[in-house]
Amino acid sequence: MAGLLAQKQIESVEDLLLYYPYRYLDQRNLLKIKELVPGQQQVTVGKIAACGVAYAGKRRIFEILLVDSTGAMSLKWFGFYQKQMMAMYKKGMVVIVSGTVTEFRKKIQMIHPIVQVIEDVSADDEVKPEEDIEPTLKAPGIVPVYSQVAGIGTRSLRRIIARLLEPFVSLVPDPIPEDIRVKLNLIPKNEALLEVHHPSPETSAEDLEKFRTPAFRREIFEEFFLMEMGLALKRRSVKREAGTSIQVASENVDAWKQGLPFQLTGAQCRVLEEIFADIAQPHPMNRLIQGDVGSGKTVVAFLTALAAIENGFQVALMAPTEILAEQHYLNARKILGSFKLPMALLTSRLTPDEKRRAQARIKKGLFPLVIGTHALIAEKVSFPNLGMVIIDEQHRFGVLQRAALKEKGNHPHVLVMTATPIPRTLSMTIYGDLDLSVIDELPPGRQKIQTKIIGEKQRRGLYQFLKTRIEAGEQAYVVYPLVEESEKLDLKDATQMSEEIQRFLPEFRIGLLHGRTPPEEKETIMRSFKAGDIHLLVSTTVIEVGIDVPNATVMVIEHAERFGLSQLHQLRGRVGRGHQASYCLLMTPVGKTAPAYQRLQVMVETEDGFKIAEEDLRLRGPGDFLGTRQSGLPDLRIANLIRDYSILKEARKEAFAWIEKDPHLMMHPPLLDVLKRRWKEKLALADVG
């Protein structure tokens, strides 16, 4: 049993009591069978008059005939284990069933209902349809429904939790200090847990459905409070560290700007001022630059690096993929070319000899700028004077990886960049330990990208359009979703796609990139595409690629419905970088009335990354949107960043105020205890306890 529970990270009694129901069966309003209305979610009670395997055409189904004094109905399951079903349900049992009522051949039925056995009557008992069974029934009220644990039945799990509640609930520590509880009118921890697992009969069904009961409000507040407390501690520890002040003279900044091959936007200049004010302080900068695709974050990062290098420090820039690291390296050489800076590219692709030589020169301080992937945090890489760390697409790295790079220096300044537009409402929470800068202006000359949704019937027209654009001297991408379940399928799709396009456009050179393309070949293809030698790039991995090809004007995304909106927005940003009109064509087999089609419509209506992110977050939920595992944010068990945003703001305010009042968390020991046990590793809280 312990092994089965461990699959869901339930390793203690406390974990089990914090395994919250995700919904409830409201069984207070039991209807007679004749009162059931098709199309509604309802609950009834009856006796099993017969059960067993039946056939609907060629399909096997498991069917139960349920009766009460008013009539009979059918319960059906498709795809079942016969032995298990025959063991669970027997003729004569009294059961409560809950589900959506449907009608088939003028008879009432439920498909895959939730069934709770109330009375296990011997199968030999005679079942009389006219018998009124209500006197034998103790109405169970509101029944919690838990997410399934493989190998443990729903009823068993409910029974285990119910059995542990009474003796152990008072032992679960309450991490919320009493004066915060009193001030915000929050019920104590033990009361909240009892109420969450066994709501009282007078609880409003609507409040339960919306997680708005006093018990839920308290548990949601606690989860946010602990998360914000962790972020507040991280922020405080950085502010307390002794850093190195980097002074930047304004005349130097003016000279650097003049040395660039283009003019900075007002937003870029504003963010640079914020950064230079930060690094002048005696403690390390810890700042996030957030900006849409193509807003020019990289240039700002390079100028920040220049400030550190001019002051005698080394700078390390870490990117999530080799291609992105290589792209940064090439950009740095182009943008900072006039400054004649020695720089190194460190990735796992280097030969052992090349790696050793690079590491030796980095150790001697001969490379002031080092750009690389995870290879930067390898044990053998050491910097004599690392003063600044720059991390690109920071949500792709775990907290511990970021900490490992920081440890290569003595409290270096940290600048992180993300092109994933996080809705403004959430930025300060998700990056609560960072100061935030937003580049909210695109460089002049960026073209509006015409976005259209097209179906399979328009494929021939699409190929003709590609032909016209390429004949006009432009280039195009065709992107396939990476089908994670099957790399073979991903490979086959992209390969077939490139062959089909090649047959239609035989006069053009077509490149193919997929998960199995060797790194050397990948780089050759990328360089050829950038140089214009390849006219059209078919790819599954271009989403990883921050390449800047001003001549690319068409982005075709196959099976666009398989991507998140923010991903689609990132892909769209790969075109429209030159002066020609650009197009993003979303191919999808889904019809106009489908929810997936309506979702894609957001892409047609706006190019504002923040609006798209808001919608993506609303539709997909925070877990999928943020990839919380990568971002280092602990998974939230019960709280929801969107639904519970007002509680989140309250929790953040209280957490930061408490840290000011009690910086070492001595005033309420359970708070320190819970933070250490549940959150220390997830938030890399070095100085907790």
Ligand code: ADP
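Can you swap the form predicted alone for the form predicted together with this ligand?
What comes next is one chain alone, with no partners or other molecules.
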């Protein structure tokens, strides 16, 4: 059993006691099937009279027919693993179900209810006769529901935890200092754990449902508090690290600004000042620039680079793709042209020979500015005096890759940029150790991008529209969702569509990019598109990041409902970069009343990346929003970044204040103890304890 538990990182009694239920079965208000009322969240108990896969048109449904002495109802699932469902539910089982009651064709049902098996059937059990279907409950009250541990039955798990709780709960240390606990009216750890696993009978059902019982509030606070404490420590250790101060004279800045092909926006100037104040300190800067697509982060990065270069340092700028690195390189040549800086472009496109030569020169310090892809972190690349590291679209890089580039300097200043607007909710936690600068203003003269949702019926009109735009000398993108080979969905795939479009617009050159296009070919196509040799680019989402083709004015997104809002926003940001009117057309087969359509409506209503991100986050949750495991999102056991945002803010305030007051964490030993155990690997706690 220990082995099974270890798979869930449960290795001690403490871990088990901290294995929180993710919900409860509230059996205090158990209703008969006949008593259920549509529209309410209710609980009932019954026997499975039949179960299996049914079809409603093309949709597969897993359906259970549940009965008790008063009536029958059905339980339905859409999108399920048939094998798993068939193995889980058997005719004759007694189950408690909880969910929102709905009505369908005059019959009572629950869609995706929570089901708890309370009486199993052995394989040869006969289904009992009708009169015997009244199920009985052995354990009424509020029952915790734990997420499954493979190989251990739900009931066993519940029993184990229940048995360990009483004798051991008082041994679990309380990391929250008493001052804070009392001030914020939080109950002690052991009380909270008892309550979390076994809520007292008078607990309000609503509080339980919403994770707002005093026990939850306290545990959620603790989790955030520890997380923020870790971030506060990490941030402080960076702030204390010795670094080299970079001084920037304001006359220089004025002169640099004069040398630019355009005038900086107020937001760009403000962010530059924040950066210059920061790098003047004798500690490394660790700063994130957030700005919507097209807000002009690059030029800010270039001027920051210039400041470091003037002070005798080299600067490395790393971008996630070859095209982006190249674009930065060309841009730098253009924007910093008047400064006559030798600069190098280091990507895997170089021949081994070219690479070796470039590396040798970088090593000698002949290039003050080196721009590249992850080729920059190759072992052979070294700098004599790397003082500044700039990372574009930093969410594309893992923590280790970022660290590897930093290692090439001696505590260099670090500037990272991201075009994915991240709601404050999240940026505070994933980038909690970074200082934040926000460019919240777009350069003047940007066209509003007209966004429309269109259906299959308008396809002809769409092609016609593309034709007029291209004839006017503009360019267009048509983007498809990435089709996984395993997926057997009848999405019109990019290849087929590019052929269809070509037939309709035979006089134009159409490029095709998809997941399986070899990298060199991809580069060639992107380059031709940038050069205007290709009029229309059909692609899967590979163009998503940072590409700047000002002449492209139309972005068509097929199956728009399959994209996240932030992704759509990124894609839309590829147009509207020049002076012509631009369009974003969201093609979708879903009907106006569908939730997916409503979601797309957000795109029509606003162009504000932060608003879109908030909405996206709300709809998809933080994990999907950020997309990767590498994103730095903490593994939270009980707290939820969105649901519990107000508690997070409170916890952050208290954590940062505590560090000020007790920098070595001597005042409340359990805090240091828990922090060390929980965050040691994740956060550098080198300078405490």
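Positions refer to the first chain, counted from 1. For the two forms, the rigid core is made up of the largest set of C-alpha atoms that agree within 1.5 Å on superposition. The structure presented is a predicted model; accordingly, all values stated were derived computationally and were not measured.
Asker: State yes or no: after fitting on the rigid core, is the Cα displacement of residue 65 between the two forms at least 2 Å?
Answerer: Yes; residue 65 is a residue whose C-alpha shifts (by 2 Å or more) between the two forms when the cores are overlaid.
Asker: With both forms fit on the core, is the shift of the CA atom of residue 351 between the two forms 2 Å or larger?
Answerer: Yes, because once the rigid core is superposed, the C-alpha of residue 351 moves 2 Å or more between the two forms.
Asker: Core aligned, does the CA of residue 372 move at least 2 Å between the two forms?
Answerer: Result for residue 372: yes, a 2 Å-plus shift.
Asker: Relative to the superposed core, what is the Cα shift for residue 45 between the two forms, in Å?
Answerer: Its C-alpha moves by 4.7 Å once the cores are overlaid.
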